[in-house]
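What follows is a single chain, given as structure tokens, in the form predicted alone.
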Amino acid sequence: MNEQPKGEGQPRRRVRADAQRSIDTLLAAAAEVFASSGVDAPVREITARAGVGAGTLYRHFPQRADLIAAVFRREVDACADAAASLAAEHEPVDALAGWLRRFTGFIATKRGLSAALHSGDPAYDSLPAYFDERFVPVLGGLLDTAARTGRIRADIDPKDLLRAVANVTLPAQDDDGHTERVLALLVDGLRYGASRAS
């Protein structure tokens, strides 16, 4: 009753508060399991972490692809939404750097999903566009605001920067600080020539 089907293109109905809590718990658990064990991890590993039964999982996500796509969208949304609070709490260049750090965390999670996302399964066809729709405007806004301070260049394409950060990001188990050091170099590079670009 009042449940929300997850299949692509199916109509969405209002979800009861307790059902939404189950969905949120499942998505959080699945994100953790996918990041550590991959998207082919047994369902019981996800349900055990979420503290729910398999029936609850299948009621909300009838196919594994439904769950994977929902986890991806949830992670994209959380990362994109973090920009507003960072912009409110920090000066523009620090907000930009903070969001790029947050984005590296997303990339580490996405690597757990990459096998599925690059499988050729049509269930995932809309996800790359979703990534761009959410991240390009967010990063573009942070870049524009920071560029207006004169402290970074004004000629940075957000898509180029997203790609660059994704290319240097190591998985979550990066424990020697490589990703953070390379990200600091990238942010320093954004400052190069700022006075000429402003």
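Now that we've seen the form predicted alone, could you pull up the form predicted together with the DNA?
If you are looking for partners or other molecules, they are not here, because only the chain is given.
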């Protein structure tokens, strides 16, 4: 549950108790603030909610981006882990569609983050990699299992589908079922040509 940012080689120094407390408080406060005010919320709003000074934040997260990244990773993990139970409880194609929907929900809370990702800030460099690292195997597994039923084509790169769904979902502002319909269109695209190729 705890977290030590910037874990270079090994964490050679023990984390002092008050420092760990600050880190936890900051991550919790940041998650709340990001959820309610978006990732562009002023840093002072986070430090105020956490009841710490600005210096404390920057000691543990040298760049504002590092804090965002830390919060992000936690939520990526939660979404990726959801795939296992879906696969256990549903038919392959349903599990695939279901997880895509779950993934859609995850992405929907990330408004404003895509902008940050493409800002060129090197602090975000590791995020897309982590995103792929966790999600590509998950979606790849669902896709393979579904393809083996023959009801879905087998020539889809998980990474492509992942990005497509994410990109379609992220900017959906006044979503009156738009995301649902496009997701359905993509799944139809998957079904098209299910008969050819292996």
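Each form is matched to the other, and the largest set of C-alpha atoms that superpose within 1.5 Å is called the rigid core. What you see is a predicted model; the values in this text were computed from it and never measured. Residue numbers count along the first chain shown, from 1.
For this session: Tell me, please, whether between these two forms the C-alpha of R49 is shifted by 2 Å or more, with the rigid core used for superposition.
Result: Comparing the forms between these two forms, which are aligned on their rigid core, R49 does shift its C-alpha by 2 Å or more.
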